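Next up: just one chain, as structure tokens, the form predicted alone.
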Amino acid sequence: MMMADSGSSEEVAVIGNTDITSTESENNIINTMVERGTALLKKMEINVAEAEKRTGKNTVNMQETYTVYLIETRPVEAVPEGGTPAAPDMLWRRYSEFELLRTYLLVTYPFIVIPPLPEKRAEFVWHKLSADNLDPDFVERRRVGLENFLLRVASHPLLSNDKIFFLFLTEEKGWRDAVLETGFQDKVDSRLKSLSAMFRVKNPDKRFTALKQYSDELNAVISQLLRVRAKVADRLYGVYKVHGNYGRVFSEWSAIEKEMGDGLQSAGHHMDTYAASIDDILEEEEHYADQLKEYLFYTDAVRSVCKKHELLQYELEMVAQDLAYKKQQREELATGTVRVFSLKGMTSKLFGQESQEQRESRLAALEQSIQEGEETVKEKNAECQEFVRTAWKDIERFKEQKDQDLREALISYAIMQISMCKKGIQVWSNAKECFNKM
């Protein structure tokens, strides 16, 4: 598995207490990868407050049923004792906005990783769970997964200053207006011409090939443990179901049994209490699915990073070649001899040779030319290494921001099936206490 490859070898995650509070499960619910360090996130607090359904007319003027989300941010400053923090400012956004946003981020920093959105509509679930995206369920995981988006964004040291974003987050009516007119749309690159580059690159760098490979085994292994655990989810609510049977039973029978109606009774009551908290225990472990679908979503972003590296590769060597030509023709020109065979070969010999004077000038201009394309390669030359750099540095605060939270999200994991193993054992060390009274 590569979920933690540029951790220390010697590192070993030790299980401790297993009896965790409902808070301190809930605190592990949420990624811990957040530099409060930024210069944002020392000024303002962001949170998503809340989700509402809403209904109105899309662009097409139909009906339509949609969810909006509140955001709400405050400025950090020290309260006085028995002080009242300063109200929050508040506006509501469309998931589309959020996408629109991640877009131009996408588009404007090509060179970074930049943090997924929460599923638009449920993925991995178990088949008891709904899938309907305005499931009060499932948007408020959503929730939570678009308050994780807008932290990590704040967090990051340079998207964390854009100027889009900072108004994404505080101006309600104008905002859109501010990022289209930013011109991003125009930058975006064609799928046909990132498909072009990828196939077309003659001397592709190894890291990044090495890293969209890295790329694609952790999208597979990601997938398969999420299949797993949506597997084991529906095992485990069937041997909950089964308790519950096992409560209907004790109860019903303890109506029929003078001695032993009490004993029943009250193993029947632990069976019922053992299977009413399933529900409770499988909405926490979603929870911890939608921490690995961040990352399962995280893999197409180092992908795109990929693909921008791809294109930049294919432009140099584009220009390089076509520099390599001019160079070539300005040889052949000043020699007089054709390498190989060309139209201009075949003019020369029908109507014969061009006079000094079209030559020279055919020299001077071919000598402009090259100077520039000289100028365009070494241009191209620095912007592709200036991307590498950046793009590394930003690859490798990704794989540390992964491996710790990957590493947390599957402890708590852990933990929460630890616990949940001993609650077992407890409701039966009861019931067989129960059944010794009889």
Given for the second form:
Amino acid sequence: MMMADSGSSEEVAVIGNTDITSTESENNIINTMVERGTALLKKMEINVAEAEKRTGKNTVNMQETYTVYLIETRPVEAVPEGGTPAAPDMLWRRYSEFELLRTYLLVTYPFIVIPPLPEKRAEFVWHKLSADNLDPDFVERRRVGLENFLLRVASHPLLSNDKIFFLFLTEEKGWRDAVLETGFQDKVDSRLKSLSAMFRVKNPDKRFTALKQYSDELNAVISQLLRVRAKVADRLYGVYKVHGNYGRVFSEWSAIEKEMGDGLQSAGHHMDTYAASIDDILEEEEHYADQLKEYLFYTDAVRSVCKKHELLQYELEMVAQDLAYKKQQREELATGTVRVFSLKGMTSKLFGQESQEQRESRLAALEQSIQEGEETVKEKNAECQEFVRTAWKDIERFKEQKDQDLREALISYAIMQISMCKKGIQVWSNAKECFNKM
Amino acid sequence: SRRQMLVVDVPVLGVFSLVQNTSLADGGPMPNSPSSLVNQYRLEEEEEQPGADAKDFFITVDNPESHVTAIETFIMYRVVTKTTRSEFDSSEYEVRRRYQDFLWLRGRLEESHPTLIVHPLPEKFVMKGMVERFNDGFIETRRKALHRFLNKISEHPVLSYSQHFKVFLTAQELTSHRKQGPGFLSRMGETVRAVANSVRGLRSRPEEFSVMQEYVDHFSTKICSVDKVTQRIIKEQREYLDELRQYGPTYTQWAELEEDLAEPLKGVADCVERCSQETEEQIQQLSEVLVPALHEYVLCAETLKAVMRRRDNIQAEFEAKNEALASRKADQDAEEVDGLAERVEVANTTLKEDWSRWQKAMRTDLRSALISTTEKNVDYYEKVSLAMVCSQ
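Alright, leaving the form predicted alone aside, put up the form predicted together with its partner chain.
Then the entire complex follows, led off by the chain already shown.
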């Protein structure tokens, strides 16, 4: 019926199934991740099953309440006929541990676009959603987000093989020590430097420059979209809820009418139904917002990779420049011409030429330095090229993932809207029937 | 043949045509907007009165024109009547009337038939919302209401035969007629008597009229509530529309950054745009169909209260004179008392008949306005749904 206008058969298949919920479509994305299959996912099922409140003393010895999340892992194996699947291994993690894992991944794999965590605090809320971290709806959405994070890492060809990641999933007690032992914290400073430094790179790879710009623009546009969407949701809530007043008034009015009474009364009920329906509709839309948020946070990860490239490129340019300078010095020393100002040159002018011996020892030291410099440049250049190669490979992978995920998100959003319209048609048709009987 | 007439009884300093001249292309009556057309036809379809098939009046109110004189500025409306009634010399009339003329007509009708329910006129001047008297929207709303008023009168089995009604529809110049009849002072006298009688109080109101009074009081509050809720919905819809207008373009902005994603993003942008258009139409429907209908019945409720008061006064006057007669106070004329007794009978009977007629009309009018709203809403969701399907 509605499908006649759609394009390819693929689209029809998706649009036709208008009963698919947004959770299901998010699962579709996850299923794709699993299907593509890394070695890890081929042998292990991962999910974040539950969330629980805990209280305990924090680092400054104060009572605090926090939420822990249950990570379940289960070996992937065929279940025997009539048998039950094996019980999963379980451990509890809190949000800060996820953060620690992610920081470790960021510094260990600076050329990879590291999947983002769900937001720490609720942002882009529309009025009804609580911004409270302990609100059950927020906790539930965070649980889904954390599971998504783990699955994204687990489906990454490189990250899935990381030992620390594996231990995060399997080793509750000893994990923190294992992470710290890697000494990754030393690299944290370097990462911070690359993110915040304002250095000028002469020849960055143009692809990365373009990518950073795209990433910044995408960040801005998704932020705006989320902001406006929240306002739209707020207003739509208002429209639906005011119709609830019809319910009350029609009911009261029906009490004084004879022929009109029944029609008014039942129409009033439909108005109540209409007003109540917005709660579920907007809750479902939050899933869509979460999908957009994930890619909003992804832009930070992309930016981080671009900045790392810039840093490496800058360092390369610095050592290359340094080498060029030294070579020039050698030339001047060898030919006796002074093109470059140097203290030695000045003092020799003032205090007389240096002896042949002195010159030769200086030349030797310089040669040594130049040789070392050339080594450094070679190494740095190789590091840079390797970074560009591996990073761009991952960026291509990321781009494909992004396009697919967002396309699916937009489709599921359209499906949600269609479902909302169906409900609307239902309610108002029913109300019309009631008024007809008046 | 039609003649455009400008009433020139005072020096006219300027004439400005403010609203599109809605000429009657085929000579048939054509209300201005499609929605009021729908309402009009619904009303005619569902009329159950005898002889309703033979609608013998076709009246239109249109073509408001501003008249500026040395003293004042006012609007004149064109009133075109086509009728098959034998009381009318011709079958077609065209006159120009101003709001005051309508007020006069209604006043005379109420005066002649104090316990008939005479359809209300649009209000004199709406201060709230700071609507200017010569604002196009205000004039159009008023024009539609005046049109409805005359048509309601023309459908009334008693009022449509009123001499005042005939004069209103046919006389080229109304001012001389307005000066005739019971003057201001005699009308004052009647009001004073009525107040005096009501202060005295009723002996006993017949049960059925007490029931009616209670209904009228409740109906009045309820219809006001429905009106308020509807206005609130319009307000919320407008705010929703404002946000939608920001939402769509953001998707377009995003589409400009993308390659593969550009198409689906543009699709959503187009959809949101569609949604905006449809929401605008929803607001229009509410403002032009449902709100006027509800508002009319808010005014009707006040009319009903006035009718009930007048009925009470008629009864009170009779009771006062009757008591005076019984106690042989002064020289109370027995014949006068008989006359008043009959007056009470007539008042009660006409009210009862007109009451059931009014109730039917109310049901019909409000039902059709509410149904029109539900249809618009279904239409809205169907169109948005279709746009969503096409977008991806």
